[in-house]
Structure formats: C-alpha cells, structure tokens
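Shown next as structure tokens: one chain only, the form predicted alone.
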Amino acid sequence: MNYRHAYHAGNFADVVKHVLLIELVTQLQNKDKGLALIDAYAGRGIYNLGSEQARKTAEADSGVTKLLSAPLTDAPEAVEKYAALLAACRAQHGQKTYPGSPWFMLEASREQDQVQAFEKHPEEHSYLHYLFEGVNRVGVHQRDAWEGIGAMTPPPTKRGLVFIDPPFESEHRDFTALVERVTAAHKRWSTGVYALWYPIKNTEAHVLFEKKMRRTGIANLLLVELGAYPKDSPMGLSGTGLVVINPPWKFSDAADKIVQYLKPRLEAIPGQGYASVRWLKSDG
C-alpha cells in the first residue's frame, strides 16, 4: 500500500467524516455501559500541516483552514465540538497540527469506553504507538484491518463502532472489496454501528457500490454524502460519503443538520456543492 493520509489531512473529506464520527460516539454515549470503538484504517494519529508532503497538496486549505477562517455562528453541536477538540490537540502538539480519527475517536470517548486502533504500515504505526504510549484505554495493533476487526467483533460489551476508512487506490476493486468485508464483519456482529468512508470521484463506481450495498441485505443503510464540487466535476475527489449501518436513532437528523452547515463553508464554487442524507435501506 502506498497512500499516506499526511498528503490529504485536514481537506473537505476530512472535515465531515471528522464531525461526523465525533456525532456518532457521542450519541452512543447514551447509556453508561462502556464502547468498543475501532478504527480499522488508524494512519499515524496527527498530522503536520505544515510539513512537505501536506503543502504539496495544500488541501487543507480547502478543508479545516477554510472552515475555520469565519466564525462557526449557530454550528450543531457536534461542528463545534469538533473545533474544540481541534483547539486543544493544537494547543498541546502544535498549530499546525491536525489530528486523524483515533485522536477524535479517543477525545469524544469516555473512561468507560475503549479504543482499538489498527494500523498495519510499519511507519505510520509507529507515529501511533508513539503518539498513544501510556494511554490506558487505547490499544494500538500493527494488524491488517479486516483480520482485526474479525478479531476483536463481537466485542465483550456488545456494544460499539467500527471506522473504516480505506485508501482507496483502485476504486472499483476497492469498491468491492468493502461491499464484501463489512458484509461478512456484520453477519458477525450484526447490532454493531459500522461507518464506511468512501470518496465521490467517478460516478459508475459510485453508483455500482450502492447498488452492492443494497443487495447485501443489511436493513439499516443510511448514506451521508457532501460535495464540495458539482457530481460530474471532473476534480479527482469532488465528494466524500459514508454509509452508517444501524445508526444511533437520532443520527439521521443530526447527520441533516450538520451536512448543511458545512456544505456552504466547504464548497469550492457558492451554490455549485450538494450535501444529502438518505436511507439505502430501513427495517422501519
């Protein structure tokens, strides 16, 4: 695998799926018994904006610096949680930093709750194991992402998040590939709240891979997707979506709600972005 997240931390995609977790964890906080959240695709846990490979793209640009260049006036909760949290990652490594989902899962999380983060690249793991050394209700697992979460679903509480977040190198294979994955993860855990990242850059793929996810049979389906640029923008990554499976009751709402504030402070052209949520399938 050759993707490395420090080229595109902080752009669009990352804001949404960012807020987005953060609204997830915290509404399934609402009973006291403890989480199981995994992060399947970890990376290496915070970013250098200012380094190299991050000013190469400059995507962050377009992504948390522009978000941040106004005031969040009248931001769901969940938008300005996620700018608190981002202030105080800053406020300790740096404020040119910009942390990854195992950061945001373990900073939205409880005592009662436990972290497992996978990362199977030797280099990006150990920025991880760095990064959560000594950190009690982490663990860190140098493992392949699919193995781990067959691993360690069920988990003893029953209860918990699976993050997958894929690099996506080869779309259509990858596409498939995820389609496949989390239908076997769910027919092992099948009440686990599964969020499945995926970009919005060729539009047969897009379509194919609802068509999958359809067909899986899986009941609770619900897609959440913002475009910064119009669907058929022949930009490599003109979106970003995720498909929630058995989401938290009110997430769908709160989803709205967000997804439509963020669309006109993300959106490269005024007007020109889309944002959507949508029931796949639905046992109700």
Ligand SMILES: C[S@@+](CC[C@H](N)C(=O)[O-])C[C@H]1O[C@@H](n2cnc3c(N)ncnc32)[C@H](O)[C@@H]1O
Second form
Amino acid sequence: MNYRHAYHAGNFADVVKHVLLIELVTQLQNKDKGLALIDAYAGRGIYNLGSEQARKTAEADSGVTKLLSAPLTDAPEAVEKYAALLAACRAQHGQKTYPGSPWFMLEASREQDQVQAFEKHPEEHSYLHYLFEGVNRVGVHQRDAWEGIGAMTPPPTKRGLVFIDPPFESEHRDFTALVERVTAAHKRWSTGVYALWYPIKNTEAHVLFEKKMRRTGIANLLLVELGAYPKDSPMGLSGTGLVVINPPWKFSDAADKIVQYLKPRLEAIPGQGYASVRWLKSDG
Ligand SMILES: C[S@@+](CC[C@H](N)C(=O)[O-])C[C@H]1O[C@@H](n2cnc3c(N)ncnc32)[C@H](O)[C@@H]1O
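The block above covers the form predicted alone; next, return the form predicted together with the ligand.
Now the complete complex, all chains and molecules, led by this one.
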C-alpha cells in the first residue's frame, strides 16, 4: 500500500482512462433504468497538481496540461465532456486541481444512477469520504476492491459498470491476480460491464496478460490501448490500456475515435506513439 496516485494524477494514462470512463458511463445511459456504477480502486477523488508529489514527477505536464495546451478542435463528444467536467471541477476547487475517476463517474452519471467507491488506504479514503459527504447517491467505503465487488455484485438493477484501476505495485503479481479475480467476478455477474486498466510497460508481461485474459472463457473482451512512446521503450510507463468486458455495442467505434484523436495530442514524439482498439474475443 505504498502507492499514491498524487504522483501520477493527470498523466497521459489518466486522461485516456477518464475519457473512456465517461464514454462508457454515457453509452450505458441508453435506457432510463438506473445504473450501478462501482469504482473499485477509487483514490482520493481530487488531486492538487501543485502539490509536492505532483510537481516531483510532473507527469501531468505530458498529460492533461499538454492536451489542453491546444484547442480541442473537432473532438469526440467524450473528450469535450471530459474538458467541460474538468473546467467545472477547477472552477469549484481551484485551477490546479485534477479530478479522479469517482468524480468523473459521478459527474457523468444521472440522478437515477448509484455510485459506489472503494478505497483501502485510510488517508485516501478520508479525502474521498469528505469530498462526497452529503451526496446521497454515492457510497464511499474503506474496503478492499475485490471484497467490495464480491459484496455488491450483481447489483439489484442488474445494469452497470465495475471500473478497476489497481496500483500495479508489482506488475507480474497484479496481472495474474487481476485475471483470476475478474474471472470470478464475471462468473458471479456475467452481464455486468467491467473496465480494467492496465499499464503497458514491458511487452512480455503484456503478452502474458492478453494470453491469460483470452483463456478465461469470457466472451466479449475489447482492448483499447494508447502508447505515448513506441512499444518496448525503456520507459516506466510507455502506454495505457483498458480491457472492457461486455462493452456497449457502440463503444468500440467511439473508443477508436477517442484514442485516434488523443494519440497525436499525447504522444511524446510526433508519429511514434500508437493507438488501437481490438477484440480479444467477441461473440458477436
Ligand atoms: C491507480 S490509483 C486509483 C486512481 C483512480 N482510479 C483515478 O483514476 O483517479 C489506485 C488506488 O487504489 C488504492 N488501493 C490499493 N490497494 C487497494 C485495494 N486492495 N482495494 C481498494 N483500493 C486499493 C490505492 O490507495 C490507490 O488510491
């Protein structure tokens, strides 16, 4: 539990992850019925990009700050919505803030939707708890992500999303655990939408992860990736990925437009990054 998202808030991976999260929540709203939205590794909800931790890595400089340094001409709707929500957050909490996934999840949701956020770290949890105090359709729980997923799925509404954004403190261990746990969660609630974030660091771990995901027997698996650096760059984090299980039917097209739009705006050297959307398994 050494991980602190304050060092990474607003980096290129956060931008891609949060835009895709907004797109998913929006697409799930095609019916009036309320949604159960679960953020299993929620973080503290709002970060200060002027903090010592954020300045130490300056990761937001090549993420959200870089994205907003040029006009967002002809942006996909989810990118526009992301920028508008970010501006609203900054107007309310200060120009140096950056909101996290539970904040975007809540802001992109409707009155009839319920948000449940799990955060295990006591300090991160108390920030989040304070941020959402009095918002009656949000539950903030200090609990383990998988214990919470087990307790709260399948939700009574039967429609919803589980967003899984682990810290990956030990890359190999977390990939293995992630596949096992998501397989168990999917067995319990097979029609739920699951979005799992994963880092793209070394190709070996990444290829193994795909192989393991393919072997789970889960039918609808979409991979969305964006590399800020070419594959196999000796970078800590060269790319960002999201596996989406049971994506809404228009999600793959929208995700493709999003990553193609963001790639030239977030890649480190023009033309050297990559963006892709592909089915790992599809039953359609
Ligand atoms: C990558 S950060 C989350 C960032 C957040 N999803 C966002 O996009 O703004 C991972 C978070 O998970 C928390 N965490 C670590 N282990 C956990 C566990 N077993 N259950 C729940 N939360 C955990 C960490 O304290 C950290 O705040």
